Every structure is written in structure tokens, then in C-alpha cells.
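To begin, one chain is listed below as C-alpha cells, in the form predicted on its own.
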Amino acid sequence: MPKRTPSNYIIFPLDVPSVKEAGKYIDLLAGRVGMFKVGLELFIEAGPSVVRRIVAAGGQVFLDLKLHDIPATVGRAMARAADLGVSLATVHCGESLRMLEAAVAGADGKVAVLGVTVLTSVTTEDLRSAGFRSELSLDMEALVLHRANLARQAGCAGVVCSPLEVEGIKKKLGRGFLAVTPGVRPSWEAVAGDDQQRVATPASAVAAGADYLVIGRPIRDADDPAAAAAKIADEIAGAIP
């Protein structure tokens, strides 16, 4: 397999409220990032049309809807996502093995299914308050690894996790099991009011084994988003194994 380019590691989240605003970033960043992420806000506003807009522009799509429902519903929803031509799609790991298996079956090999382990905004106190046993609420990595292993058993292509858990996942589940990491902040950027708790720099995340980095605000809020994406790619370049 040819060596990946540094920019290919970057997933830019289109966390904007309209297709018009999303289109601005698609035009600015096409070819400068590896993939565009479409999440709940934009998908509820625009639906499948925004996915088709990205695909028509030659971009790849990470559809991050974090499906979580009864297995039959999740399977049917994933089948519809697969029909859109997206590259990656998410399902929560916080339920049953059957739900994850239904997502993989619905994907039918057309889209890589990622299990969402523990959101990067979640803290150990959040887990304790939610009723998790102390051995899991106090050991975030143990919970993430447990859920990642469940996703692997179900046939998922990989997981979404914080960059702090990537190394353990790769060691336990293999280099071919994808790790997609939000909570990535470039070394030159401090984000005020950040709701991410478990974070790392792009270089350290890639060095740990991350396959894709979800990087939003440092690019979106820059005076020149394309230049910011290029600067992050430069930071990644020195860490590619």
C-alpha cells in the first residue's frame, strides 16, 4: 500500500448549521484534508443532500451519527448510510454485541463501521455518576479497551477513541483495526472553552498509531483555514511511521 500523505490523516468536521456554510469549507479544504465529517447538526438540517454534495466534489465522507437503537433499526439505518457512498459511519458501543453486529450486517461491506467507545468529553466522574462500576469508571482505558474489543468481535472496522487510548487499542487489537481520534489539538493552538477532556497533539496521536484525526476548531476558526490545515499536515509529517 502506498504511503499516506500527511493531509490524508485529517478529518475536518463540518459542524456548521447550513449547507451554504458547509459548502464554503468543502471548497476551501477539498484536497487539503482526507475526509469531511458530517455529524448530527448538519445532517438534521440538510439530510443526505450534503453527503452527495461532498461526494460530487470528490471528497470522502465520515458520517458520524452515532447510531444507538434496537438492532433491527440500527441495521436498516446503516444500510441507508451505505447506499449514500460514505466511507466511515459510527455506531455506539454502549449497548449490545447484537446491535454492533446488526450495524456491520447493514453496512454489507460498503462502508467501514466504527464503534464509538467513550466520548472525549466524558470524565471519570461522569462515568461514576452514570453508575459504572469503580473498576471501569476509574480506569477509562479499561472501559475503552473493553468496548473496542466488543466492536472487533462484531466485525467493526475500528473505533472512535481519544488519542490517549490509541496505543493500547493497537497493541491489543492489531495495527489493522482503525483508530479514529477526536480531541486532537495542534501544538500551536489553544482552544478557549474546549469541551474535550482527553486530548493530544496531531504528531503524538499519529505516533501512537491513530489512523485519522478529527480536527475542527483549530482549522475552522483560523483566519486562513487552508493554511491551518497545511500547518497541521506539516506537524503530522514528522510522526508518520
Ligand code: C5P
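Compare with the form predicted on its own: the form predicted together with this ligand:
We keep it simple here and write out only the one chain, dropping partners and molecules.
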């Protein structure tokens, strides 16, 4: 992990549909956030070139493609992510320990692999209809912890989780197991029509032990995104343990 500074806790998601838009934020925020997250939308549009562009600008990349396939394919895909120079990459935890182990083997110590435990869009009814027994479908927290444990067993570096889950995960799996949290909203910034339900402020997420905060709209929609990132970093500075 790089030496911690307040701004390198921030991961800015490039949730934009074009390379041109992405470039605007890369130029504005390079050096002001710790990492850029490239997800499915931008990766399908722009491919590896956008990752190379960020790396060339001295930035770090969180490649959030949530891999889920047979172990051999996941391992080979992760090896290509490692060649690209990404720092963090995601894989789904829901299938098998072997798939997670293959991801870690493919990453070859060059990429920190993060497990995605249960998507926040999933409801207990979704789990029930997917065939989960009631002890797991009705207890989402137990399922999250069970899958986080599987990820750690496989050698993953950590998980993506809600800020409200960080304490439980760190307690059960150790402080060194990374917790990367979306759902972060600075107290001074309300996002119009916000769809994030289980939110925390940057300071409280960091105080709870979060290692990285994925913060999108409060920065992207600000009049001055660079100033918004700096203000969030100030808030984080007061909370670093």
C-alpha cells in the first residue's frame, strides 16, 4: 500500500461514457485523489487504453470489472490486468474458493484482489428466490461475512463493502484485510435524488477503519471537482487513525 496521505484514501470512479469525459476528470484530479476506478461502462467503451492513460499520468487504477467465470478464465484475465499495471481489481465471491484463488494466482502479487461479497442491489427476496436457505437469505450480514472470509482464505487483499460493514469485517478478518467503501457522502454535500441508502461521511468511514473510499458524485457534480476532492481530503485528515 502506498504511504497514506488524506487524498490517497479517495478513489474517484470514472462513471462516464466516453474517453473524452474520462480524460477531463483524469486531468482535473490526478494527484488530488489516490486512484481512479474504471468500471464496466468505461472499459467497454474505451478498453485498456484508458487504463494506460491513467497509469501514464502517474495515477493508480482500480479496475472494477467484478470478474466471475471459470477459475482458469478469471486467472488469465487477472494476469492481463496485472500486465496493464492496475493496483486494485474486483472479483465476485459468490461462486467458489477455487475461482478466488485463481484470481489471486493470476494477479501474481502485482494487483490487490478485492472480493465483492453481496451486491448492495440484492434484497433478501432475491437471495431466497436464488435458492439460499433462510439462515443466509434473511441474514445479509452473515452472508457478507461468510463471503469476506472466503475471500481472505483465498488470499484476496480485501473486500468492497458498505462503510457500515467495515468495523465488523475488520474485527472478524483483521485490520490488514482491506475495506474499500462506496456509499460515502461528505456532510456538506447532498446529492440530488441520491440512490445511496447506507451512507457514512468520509471522516466516519476512515475512523471505522476503511482503507479506501469510493467517492463519485460529490466530486463529479461539484462546481469545482478539484476543490471538492481537497475538501474531502481535509475531512479525512482529521480522522486518520
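Note that this is a predicted model, so its numbers are computed, not measured. Residue numbers count along the first chain shown, from 1. Superpose the two forms; the largest set of C-alphas matching within 1.5 Å is the rigid core.
Annotation for residue 139: C-alpha shift of 2 angstroms or more between the two forms, rigid core superposed.
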